[in-house]
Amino acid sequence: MIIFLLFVLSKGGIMELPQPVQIGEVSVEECIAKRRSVRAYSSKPLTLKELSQLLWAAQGITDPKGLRTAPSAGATYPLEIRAVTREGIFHYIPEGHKLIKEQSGDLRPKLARAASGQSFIKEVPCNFVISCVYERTTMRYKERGIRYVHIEAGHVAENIHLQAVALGLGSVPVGAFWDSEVKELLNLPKNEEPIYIIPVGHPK
């Protein structure tokens, strides 16, 4: 249970995650057709492969010059990815496939607030939010780097949608956020930002 193994370890820990699979048993089009908004979710928690499976499928690596998942815009991979569960916030390193543990207890409730209070985010057992530092794409595209960025995104945000389907699981986009008190929350660097929040838990 993802419980048990992501509470037990301490603030500052690195886990490696189970290995993802590469080969499912439901097809992208039944994905594609199945997927939908849901913002209702049972307690049940998320397995740690369950977890592994959406965050590869978000930006795990699949090439071995580092090639990720998700397109990016001159390779210059600008997002980051945290989870965050009852038992505290992780953060995902592709490089190796693991997770460091930032910090620690249910921080869900305080999220939903800076999310304009939306209630299923303190509710679903698992909230990936994804956030970006822009200076690595607009360092090559200028401006135009910033759109780039969101582009990637949104490509990041399908791909744990469909993901989350073909594990007969459920999500919802949420774009309405308080960026500073998101920023503020997960203490994040002063060069990075919050962009999206996708909710994943077992449908109720």
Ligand SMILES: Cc1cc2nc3c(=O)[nH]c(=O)nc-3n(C[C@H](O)[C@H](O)[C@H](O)COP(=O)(O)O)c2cc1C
Second form
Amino acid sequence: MIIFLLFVLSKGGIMELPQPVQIGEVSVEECIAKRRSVRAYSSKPLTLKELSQLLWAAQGITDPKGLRTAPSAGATYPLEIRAVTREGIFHYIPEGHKLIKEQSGDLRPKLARAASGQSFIKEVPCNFVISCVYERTTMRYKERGIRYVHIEAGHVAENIHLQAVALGLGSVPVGAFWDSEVKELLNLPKNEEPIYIIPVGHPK
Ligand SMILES: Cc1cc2nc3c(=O)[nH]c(=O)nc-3n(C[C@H](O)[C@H](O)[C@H](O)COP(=O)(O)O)c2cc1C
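Since we've got the form predicted alone here, give me the form predicted in complex with the named molecule too.
Complete assembly follows, chain above in first position.
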């Protein structure tokens, strides 16, 4: 499902994601207890529904005022999320719960090389890359805003990890990568910096 729909989406194309569920079958306590870093994945792809659910957990809008699943200092929302899959690179748009295809082709091997060759990155069906625009937060909080942005990335990452467990999936936080290489690979704007990679897939 994910392979076909994401593959046919042309560059610049927008896809509305399926509505996420807000009542699950696994308790938050069970997800916390079971979460473990997973570094071996099967090649089984994620479904579009799973991808949608994970992106919603990361940055979905849960309030008519635009507030999101993860807390944000002053609701400045400095973070951007991209999914790097076999089918290309997709940028999550919280407004309307949509994906925009930014690049076609399998860039996972290059992403793995940019992350000191951590090979699970090229095997996992989906790598979430969290990047940030510091100015959105430092405009209000000055230097301390940098700390807030990093704290916020941790909130988003944990939401992804716990949602992955609830879906029977595995994940691992990856902080070891060359910023400039990931930035270039993802074609990030000048004022946007990559801060976290989170591979998610079916544990082997
Ligand atoms: C900020 C941060 C960066 C990390 N970077 C990596 C990484 O680059 N590669 C990796 O395999 N694990 C990475 N980890 C995962 C840790 O190795 C892992 O959380 C730790 O061994 C504890 O195991 P657990 O997650 O299963 O509880 C990172 C964890 C954190 C919090």
